[in-house]
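Just one chain follows, in the form predicted on its own, and it is written as structure tokens.
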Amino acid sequence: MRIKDFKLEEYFAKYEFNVKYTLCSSDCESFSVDELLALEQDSLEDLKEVSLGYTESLGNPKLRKEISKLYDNISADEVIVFSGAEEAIFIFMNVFLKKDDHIIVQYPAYQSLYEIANAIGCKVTKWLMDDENSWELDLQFLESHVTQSTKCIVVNFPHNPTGYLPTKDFYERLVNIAKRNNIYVLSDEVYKFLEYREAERLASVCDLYDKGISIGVMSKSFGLAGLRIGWIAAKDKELYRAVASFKNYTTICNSALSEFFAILALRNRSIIINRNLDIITNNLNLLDTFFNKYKDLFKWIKPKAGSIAFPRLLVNDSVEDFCLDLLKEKSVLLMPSTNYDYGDRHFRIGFGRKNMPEALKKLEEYIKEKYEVLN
């Protein structure tokens, strides 16, 4: 298999650790080992007893049990743990798809959600989102592009990079389309629990549909990207066995230390999620004020969930040049839409970290210097 270069990840590899401010981070503020251990009284003693041998390929049973509690109708035996969500996506695509299969992918999207299928030789239809329609998806488009060879609909709610979240009615209709046509749904749910209104939270697709596959991770909502712990939750037993078997050709098993800290974090998930939502709420208020102030320069569609958004640059400058110049002048990193293969007008901004206000001030300094007309 030959896969195209992963533009977004290569961009991060080049710049992320060489700048002062990463203003496009997709994850929330992380935690130190000490902060996690402080969540439970005996955690340090428990950590000292962790064996550093091989772990179970499917994942530590205690971890799978904690993950299953995130769902309404999933047991620990329906969860497989991976080294991040990326491995879960890669394995699912390779196990499930074959050449000439057809998939429909919500777009823009994290590159692996469609590029692996392209590399396999699948036909990929992009279900396009547009800020002219406030990022809303068109179900009529979905229905009209389902064919006899359509095997899977790939969605991501809350959405990376726009922060879009559909209504529950829309989501139910989407799942019903899949059911009527006997199509699988792969749902990237890595930002679940970061809905600004809990009442708007969607059910996981694996809870709604026996051909629904939910992907989760500790990186985004929980702010624990360094653990490299992700998972698949699915009821399809045949698919589950195939995915588990394929994992023997990738990581085989996960880090024992990462699994220990993931268990600890999930047992205390409400504390972690609430802290991250507080950071997001405060930062989002600052962004609302900022983008309202510079509404002649940017188009801002306020996200409904998650820790990222996708504003549009309204002046006739290349957004890629804008981002690289900002990087050079202020050591602030934004993610241009070119790394999503989504034109050259948008950029991803992240607001899940504590230093976002400081980074935003640097962005404003740059704007005032570059666009004097706005002073």
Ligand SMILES: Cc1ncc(COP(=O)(O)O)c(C=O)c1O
Contents of the next structure:
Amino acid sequence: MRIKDFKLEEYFAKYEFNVKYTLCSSDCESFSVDELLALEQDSLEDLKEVSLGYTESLGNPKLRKEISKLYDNISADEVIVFSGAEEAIFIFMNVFLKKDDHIIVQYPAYQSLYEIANAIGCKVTKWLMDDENSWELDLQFLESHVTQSTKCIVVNFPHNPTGYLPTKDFYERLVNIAKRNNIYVLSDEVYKFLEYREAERLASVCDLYDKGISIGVMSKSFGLAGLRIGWIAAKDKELYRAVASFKNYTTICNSALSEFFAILALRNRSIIINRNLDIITNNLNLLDTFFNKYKDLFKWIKPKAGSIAFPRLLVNDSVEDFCLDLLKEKSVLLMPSTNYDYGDRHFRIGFGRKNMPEALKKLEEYIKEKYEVLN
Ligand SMILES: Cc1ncc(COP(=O)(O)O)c(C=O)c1O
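Following the display of the form predicted on its own, present the structure of the form predicted in complex with the named molecule.
Complete assembly follows, chain above in first position.
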């Protein structure tokens, strides 16, 4: 397979570990091994007993059981564990799609959600989001672009990079369009549980539809990206078998230590999620104040969920130049929209990290130095 460079990941690889402030991370503040072990009394003793042989290919049964509890209507044998959401997406696309299939993908998007399909030779229709419309999606567009060869609708709610979350009613209508047309829905739900109002949380597509595929991960809402533990939850048995079989050509099985920590974290998920939501809501208040203060420089659509937003830069010709200059002057990393193939006007800002207030001060310093703005 020939596949294009993954722009956003390459940008991170180049800068993330050499800057003082990463102000565009999508994952929440992480936990140390010590902090995780402190969640349960005998955990250190249990850790010492973990055997470091190969593990079960589908995932540790205890882990699959814990993951299944995140859903209303999914059992452990409808869950497969992978190395991150990334492997789950890669394998799903490879077993499910073939050349000339058509998919419709919410856009902008995390690149693997459309690039793997492109590399396979699929026709990809971008279901465009626009800040002029507060990132709202248009269901009429979706319905009118479904064809005989459409195999899948790919969505990501809460959304990377805009923080958009549709209403429950919208989501139901979307799933109904898929049902009426007998097409699959791949739902990337890696930011689920980071809704600012719990009542707005959407059901997982695997709970709603037998052709719904839900993708989850420990990286984002749980802040445990270094575990590299993600999963697929799906009712479709044939697809489940195909995905499981392909995994023998990628990672075969998961890290025993990562599975141990993922089980521990999921058993204590409300503590973890609540800590992360606290960080996010505090940081988001600061961002809201900041962007309202600098209205002349930025267009700000306040996100509804998640740990990232996608403001528009109203000055400068190029947001990429802006980000690179900020990096050079203040060692603050923002993610330009060019890495999403979404023009050169927006940037991704992340607010799941504890040091965000400090990073934001540096950004403010920078814009005060560069632009004539109110002090
Ligand atoms: C929407 C979305 N899906 C999947 C992934 C991949 O997650 P992971 O790195 O945990 O595999 C990301 C990571 O940024 C993401 O934002």
